[in-house]
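Below you'll find only one chain, the form predicted on its own, shown as structure tokens.
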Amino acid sequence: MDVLDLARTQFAVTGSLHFLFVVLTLGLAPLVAIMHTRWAMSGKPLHEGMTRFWGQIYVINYALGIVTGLVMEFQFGLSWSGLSHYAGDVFGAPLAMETLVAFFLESTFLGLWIFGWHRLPTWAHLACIWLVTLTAYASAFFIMMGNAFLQNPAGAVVRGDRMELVDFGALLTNKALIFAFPHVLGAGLFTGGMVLVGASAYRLRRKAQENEFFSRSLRMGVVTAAIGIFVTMAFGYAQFGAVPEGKFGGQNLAAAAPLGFMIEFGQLLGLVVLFVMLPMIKVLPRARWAHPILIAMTPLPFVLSILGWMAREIGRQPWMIWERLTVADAMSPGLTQGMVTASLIGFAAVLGLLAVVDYVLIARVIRRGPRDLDLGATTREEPRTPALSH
């Protein structure tokens, strides 16, 4: 591969690995907030246990995901300085908003939620996790705003050799954003719901003693995943109304067609299975024949999310900014094959390792079950064991 292909491959690999963390964060955050709300309103130990168990999985994924996001930031300076020079005044605005407003606030409220157990008043503590959810969604909104600008450069004009922002409102109402953002949120709900489903089915199949705990989690996950896949598909199809003429044409169509087929097949598979399961949701925790199916489907939303992102980006080639800046012109000058290969191997190794660690830590929590949790423990030496039933 030449330098350009190596740089594209590097961004594709690191972007895909990073998105694995992001899509789970977007899905688990509202679910944990709902669980915490139920606990705050009812005071039942069961809901406290669900909040702590799924909250600990959320925190693990969030903490490791932060590092993968930092690697993404490095790439703009290392490999794509041409983009920063040409459109940094426009493209940098949503990225800055994501960092300053969304990410910093999200981290702050998450820290208050993690360390506020048994310290903050009940409703102040609850407000923290809802603010975490809102800021996580705000973070996704600003990132998708930046990506939508690359797809459809609205609100900016070319002056000299640079683009300048002239209408921030046009960025907010970009036709490439208004359908893509809820599409991503739906994918997050689908992912978060399926993690609940797969983990709960695993525990129930092992006849874990926390039957009521994981039965409720399984039902919640099935409903959430069904809503998520429906929203994802609805807004996914709606996006085609905002696709610029010429996108997915020629070589791009040939490259994206296999991805489109796999995405359609996977979405229909998930939709059919989940909507078949919905009518039997009350007995589903006892339907042992269904548990292997649900466990096997757990990776599906992660795979579909990566394929969908790849299709969106492949369709725009050879443009970095549609009909304004090519990918070749956006690449940093002076790069050599050796430099890009070394950074590709290094980034892929770090992010791959983080993905493996994330999986191992989450799997360990799931195998152990809702016992000896660190999140919400009264002391670090003696973690509280949440009640497992009413």
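Rigid core (definition): largest C-alpha set, two forms, superposition within 1.5 Å. These numbers come from a predicted model, not from an experiment. Positions refer to the first chain, counted from 1. Compared with the form predicted together with the partner chain:
Leu274: CA moves 2 Å or more between the two forms after rigid-core fitting.
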Second form
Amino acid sequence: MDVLDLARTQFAVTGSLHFLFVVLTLGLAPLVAIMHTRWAMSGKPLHEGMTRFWGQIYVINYALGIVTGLVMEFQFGLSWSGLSHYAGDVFGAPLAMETLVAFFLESTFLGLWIFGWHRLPTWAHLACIWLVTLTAYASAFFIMMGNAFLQNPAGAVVRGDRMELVDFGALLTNKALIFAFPHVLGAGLFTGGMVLVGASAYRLRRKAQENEFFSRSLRMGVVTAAIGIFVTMAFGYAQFGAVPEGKFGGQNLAAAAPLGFMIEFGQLLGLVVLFVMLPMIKVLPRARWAHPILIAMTPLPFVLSILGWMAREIGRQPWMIWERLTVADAMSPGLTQGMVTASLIGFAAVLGLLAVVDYVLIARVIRRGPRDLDLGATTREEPRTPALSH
Amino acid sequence: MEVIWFAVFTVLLAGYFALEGFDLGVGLLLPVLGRTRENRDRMVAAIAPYVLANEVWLVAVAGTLFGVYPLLEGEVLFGLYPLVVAMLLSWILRDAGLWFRRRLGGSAWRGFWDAAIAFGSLGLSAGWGMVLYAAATGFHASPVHPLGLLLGMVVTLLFAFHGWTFLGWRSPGTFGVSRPGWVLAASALVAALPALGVLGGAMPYLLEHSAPAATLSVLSVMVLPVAPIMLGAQVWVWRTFRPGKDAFRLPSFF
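Show the form predicted together with the partner chain, please, the one above being the form predicted on its own.
Time for the whole complex; same chain goes first.
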């Protein structure tokens, strides 16, 4: 592989890893917020348990979203300084807004939510998780705004050898943004819903004591997944009006293939969710035969999400900014094979291992069920582990 | 407008040093003050509620660098390529250590991630000294210079001292010292001095390389109205987790 392929591989690996965790974050955040709202209103232990259990899964997943995101942010400058040199005056704005307006607040409120248990008043604590959800969505919006600019450079003109921002409104109403953003949010809800379904099916199949807990979670998951896949499909097809000619044409088979797979399997999955799972929602918690199938379906939304990004990003090739700047020209001048190889190995190895550890930890939370949770634990619940074992 | 955004950039970077400085400092002190697992738990629990609100200042610095100084962003990050990669890996290790250390019960597990926190904090602190040295030379000299390494040591020591002060403020007496709030503020200022010094020297250069007015006005309209909310959220964190008898309530999530 030459240096360009290596740099692209690095971005693809870190970006895919990032989105695997982000897509679940986007889906679980509103669900946990709804559970927390029910708990705040009813005060019932059942709702508290659901908030803590699914919240714990949400925050463990969040950890990898952060660390992969850090690499993403700095990678622009490391490998693709040609992009900031040519279009930084335009492309930098949404990224700056994402960090300042969205992620800065998201991280601050998340810290308040995680550590504010038993400290913050009920409603202030509840407000934190809703603010986390809101800022997570804002974050997705600004990132999609940046990406949409690469797909369709609206609102900017080339002056001299650089791009200049002339119309911020055109950035906001970019046709590559307005359908893709809800598409991504729908995919997040679909993923979050399917994780609720799969994990609940696992607990129910194991005849866990918490029958009501997981029956409710499963039903909530089915409804969310149905809404999610409907929104995803609707805004997925709506996007075709905005796809430039030739993006998925004959010579761009590498983009057409993942797109085809995503549409075919996404549709099939959509039919299953909307016309089988949704009508059966009342019986599914008791239908033990169905539980292995529901568990097996859990990874599918993640696969579909990655296929979707592959189609969108490979379809953009060879352009970094559609018909303005090629990927080759966007690469940092002077980047050597040794540099990218070393950093690629470093990031892929460290982030890959951490991702595996993270999924094992999430699986462990699901296997153990809603007891001994760290999130919102009180002193009473403390040491189950021997404290004097050092 | 260039001046406003230079001020924002300065506040963000200095804020990062002043705030994340004590998180890194406590991470550095883990092997020193945290000989027992119980002590390490207390130290991490002391910083835990602040970390997410502190580390995000650097994310904001990078975003502002991209938005306000796009021409410098590529130059700076690419110019320091190996160092930036090493610092990112350190940051990742430190964060993974925090998030993972309490997820399993075993001593070896927690010890391993505590080591990751300490090494990650060391990599980041020393790396910052070297970055500042390179910045002071206009990114012409390699950061691996005796002076760069020296500055790395200075920043590491400053952060460690700041972390120690923080522990003395948050849980007076537990680690042998108790510090009032104004001492913590003073050590925060000292921790931020290296960054402030370099930024002060780079001011004319940064002003000259700001993004054009059209970009800056869009950023101003979008970001500045939110600034009070950002500030308010930070104040809320400090009010919620102020020191007291349950400064490190265990079990803590980190």
